[in-house]
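Quick heads-up: it's one chain on its own, the form predicted on its own, in structure tokens.
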Amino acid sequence: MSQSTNVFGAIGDAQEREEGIDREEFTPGIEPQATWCPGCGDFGVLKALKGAMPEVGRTPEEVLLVTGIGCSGKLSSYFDSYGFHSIHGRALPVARAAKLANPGLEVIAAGGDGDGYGIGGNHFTHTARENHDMTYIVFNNEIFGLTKGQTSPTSPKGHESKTQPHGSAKDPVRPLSMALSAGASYVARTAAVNPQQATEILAEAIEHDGFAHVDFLTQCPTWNKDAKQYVPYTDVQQSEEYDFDVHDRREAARMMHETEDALYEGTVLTGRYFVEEGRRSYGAEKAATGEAPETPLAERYFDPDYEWERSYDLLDRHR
């Protein structure tokens, strides 16, 4: 049993907060019900993300979906909250500007793996790196699924598709220790197929104060069938088999690698790999140096009497 695994037990267990909220609230009227493939893992993240809401106390109106483009980007309308679809690769930026905007917002990016890892993949470097307060979640299926099947960036090498007829002849790249190296404060992988721990690791991402990134493996039973649906997996959390600290780099390093090199051999491991504490979020670390507003942008546009500053009369001229 690894050492650190009562760290996550209050999230898990947690009854709803006095708010009373139901996941129920998070189902939009409009378009309540999902048309991704039968199948599809991407159920799987709906169903837990709704599911982590009651656990972390937020209503629909405290919270911000931002998607890229692809199945996953469909998730925005499907979950009732503020929604923001974005273009390819760009969930991030516009993730970054609402919560430095809105502190008080709880702002959540969505993406599939072409999405973040490949065409997106400068922007979650850099979001890591600055730690922004914000939970990424990346559909995992190793396959461009809504262009039909083309080699992703997590596709495994020698994986056959229309864009690589005879075998991707490039390795694939390696999620959870990309967002490590970059500097994610909170790194996790889940799958569809586990949605208890998906459930409970997306609340403690959310909770999670920076930058938390949750590599979730979503099965494509159209386009990736190689795949199958990532099961059987273990949780590295509830296995004596794995033993390492989440709050030591180094350990949490070298559990990724193995994920990494596991997943490909057909071992799915899935759990909570880092967790940094203490560590200022970028907006706290400008709200310290003074950079930051005082009255955040977003709520001037709800005071009638604010004088509006231009940006000239925010900044010294240049010498």
Ligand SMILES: Cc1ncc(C[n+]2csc(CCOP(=O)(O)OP(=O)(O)O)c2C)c(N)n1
The other form holds:
Amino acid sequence: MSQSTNVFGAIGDAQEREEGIDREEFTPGIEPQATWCPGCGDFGVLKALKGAMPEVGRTPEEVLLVTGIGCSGKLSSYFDSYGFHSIHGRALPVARAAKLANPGLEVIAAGGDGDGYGIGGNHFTHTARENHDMTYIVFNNEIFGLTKGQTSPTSPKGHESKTQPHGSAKDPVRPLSMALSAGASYVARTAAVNPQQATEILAEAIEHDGFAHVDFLTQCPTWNKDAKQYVPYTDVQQSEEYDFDVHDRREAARMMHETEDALYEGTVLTGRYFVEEGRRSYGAEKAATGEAPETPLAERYFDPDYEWERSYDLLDRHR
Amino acid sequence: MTDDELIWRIAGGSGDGIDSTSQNFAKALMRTGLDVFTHRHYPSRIRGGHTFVEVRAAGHPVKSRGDGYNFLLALGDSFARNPQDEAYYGNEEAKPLTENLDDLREGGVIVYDTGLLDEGDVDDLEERAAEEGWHVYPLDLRGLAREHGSEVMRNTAGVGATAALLGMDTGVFEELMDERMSGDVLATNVEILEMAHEEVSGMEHTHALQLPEGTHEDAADSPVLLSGSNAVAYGALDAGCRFIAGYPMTPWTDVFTIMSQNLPEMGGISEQVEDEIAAASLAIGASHAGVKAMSGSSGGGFALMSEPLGMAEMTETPIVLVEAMRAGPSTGMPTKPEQADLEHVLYTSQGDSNRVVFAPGTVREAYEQTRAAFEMAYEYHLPAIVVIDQKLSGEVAVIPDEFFDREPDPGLGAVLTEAELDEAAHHASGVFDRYRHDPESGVSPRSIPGQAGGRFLASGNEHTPQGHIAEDPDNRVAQMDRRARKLASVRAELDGRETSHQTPYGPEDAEYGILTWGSQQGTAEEAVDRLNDDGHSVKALGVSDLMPYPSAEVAAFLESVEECLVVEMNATAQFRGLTGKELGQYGEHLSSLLKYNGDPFEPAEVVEGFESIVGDADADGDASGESTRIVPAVGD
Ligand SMILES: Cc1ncc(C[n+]2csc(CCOP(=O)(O)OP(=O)(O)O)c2C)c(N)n1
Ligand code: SF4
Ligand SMILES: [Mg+2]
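Please give the other form, namely the form predicted in complex with the ligand, since only the form predicted on its own has been shown so far.
Following is the full complex, with the preceding chain placed first.
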């Protein structure tokens, strides 16, 4: 998206570049270097995200990456762009407002399974429902990483941890089905162990005009030892065994259900699950109903010629 | 106190249009040149339940509800339940009469609708009327309305009867109706108004009360009638706020609604979201992206904003939050005023507080201080909170329209342009030094996402100048100290201004003081007038700046008096506690007058409280009134 004024010089910058975008532009110059444990799946997300940026044609300063709290929340520290490392569970409301304020930004939110499906679950539901034009990456390691290995909303039933010494009595949440029923218009699952698919899916998700949810399987070798490395994995689009239409809500729902069950039975299914084309994003919908401006609100504050409305002109109703 | 004022109380059931009828009545009185003030009392219920609004009007300034009232228009409660005396909630049908008699002054006027109210339901009305010298006019308002139009227009009949009894003609009311109704509805209402007026004019009048005379200067030309909530919203709009996120909760809903109704036409955005955690977080996200943004709530919803509030402090993202207090704890009394969230607003969220808190005392101050809150938030990169309560949010005041005739202030505050970013300090990695240690004022200017050369990380974790997570002790202390310096700078800036947010009242050399915060200001001022008239020597200070605390001003005030009564609507004397903590002395000079029964102070209660404790050497332990409580000064 190009903008009318050039107060935000970074926005639209990529189009003018001849040399293209180098994924390394998103690597911090000197510091900080990632502090995730060796073998952690979170490295895979960082790598895939950097790899997606040249594909989608965005430069660092037109991207706002908003993260939650958890090992996953550190993503914004190791990805060199505008960043907002928020609080546990609240990445989505911060991110979606930034998008409403300045639709020219590429807004990406990210966090853990606890962050997004537990404490921030209400925001997940409503942000998906509203179909904001943004991408949400959930690092799903089926565990609370940063707080040292407690059971998370995606931990399998029976999972033993320090807080459920006899095993969890709860069925795990179904992240893909939740996104679909809430109203996300793009839903996919990928895995850190599959870098090529992950990069492609993230690029698609970012380019999608609407709320794109990517459940990203990230192994946690430190706390989730009995858990999988998520290998071998199967791409449901590539495999002969699975045949469904990603544009069909019912077929998508069935496939999601099967995929969620399969994970706990040791079969790792990944791929695109639901793609709704042509649905207006929330920003567009709001502008169409007359509840949002046509031009980015953030630009107005830099426009010296804008005639600001005054309450003085509203007083007739009070006379 | 005197009868050169009218305090008209319209009472009925919730959902019977009491509020809108009273608003129009207040406007009509404003148009006759009087100063007007309103006081709302309503239950947390949509249909039925005892409700009243008082419209107080006089040719001299009125700044508070009065002591009691002198004219009752008792309409029926069409949604009343349980018409039995033994019922848990009493006989609701009779409440528009029974609930209001205790506050009616001697010699007062009663008009009641015999269409819905039965004198037999009220114990010894006749006897009491004789005793108190009340003038009772039973009128079949419902019948009259039904005959000429429909039953629901009985409020109009009541207004017509009121006008006749006060010696007013119907012109000003018809003018108002004409502005907001048309066609048959207008014609029928005008007919009912005139019929009632005519009928009552022809009756024998025994009372003396008439429409007060005189003209108040604020109502002289082009006055407007505005509520505290309106003033907050208009202050925000004039400060360039074009983004609000919220979740409904009484009484905050008023501000949220007014903003939401105006923003779309101004190219702004209002978001009603899933909860208050989201609401505050959205305001932060919008502000981070370069928009002037606000959110707000009332007690319980504000509690949910606690963690985002701290995030705004730590990431130094400007936001304005409104806290419209109501009686707590928990759901408390949702439609009743209280000032018990002071400590909550000052200290909620983990870590040392780093915020600005203003509590305007009047409708005008609500406008001014909301603008100031935006200014402080965006200049100093911190959350600024405007604390109002159910009283200020709903009360209306007359203000000359020129008060609002001023320039808007849409400036984003301490933000760099791309050209300035080019020159600004960056880390060797190319990241912008968003959080430098050295600014003397504490303010390290920010960039906005999308600007070339401005990228940085905002983090709720302690961070380096670039925003990266850091636990190094030297950096920690430097950042903590710098953030704290911003508050000192805010205080210095406010102290240097020509007009203070603190409002002194009364003779400068008075012997005694009354200290209030927020919405009690007008009531205290009336009490000061009366006390001085009665031979006391008293002045008041209405404090609005709660953080950073205006130590110099309050200390000077306390130094200048022998003793001071702190008047506030809560049970634990929170403002007195704050004052003691901030000033570190004066404990033996400060006693408290508290009220927490859900009803704001009447001026007479402040007068009594003052007389019973301050300057009274023989005051014994408990000088509390019927619905107020006195907490003596330390050592008393
Ligand atoms: C309000 C709040 N509650 C609890 C915490 C402590 N906490 C930090 S991260 C976390 C869970 C992390 O798990 P997840 O979101 O799955 O992220 P991961 O570390 O696995 O990437 C918790 C409970 C917090 N920071 N804030
Ligand atoms: S604890 Fe687990 S999730 Fe966190 S960094 Fe280590 S391996 Fe990764
Ligand atoms: Mg996790």
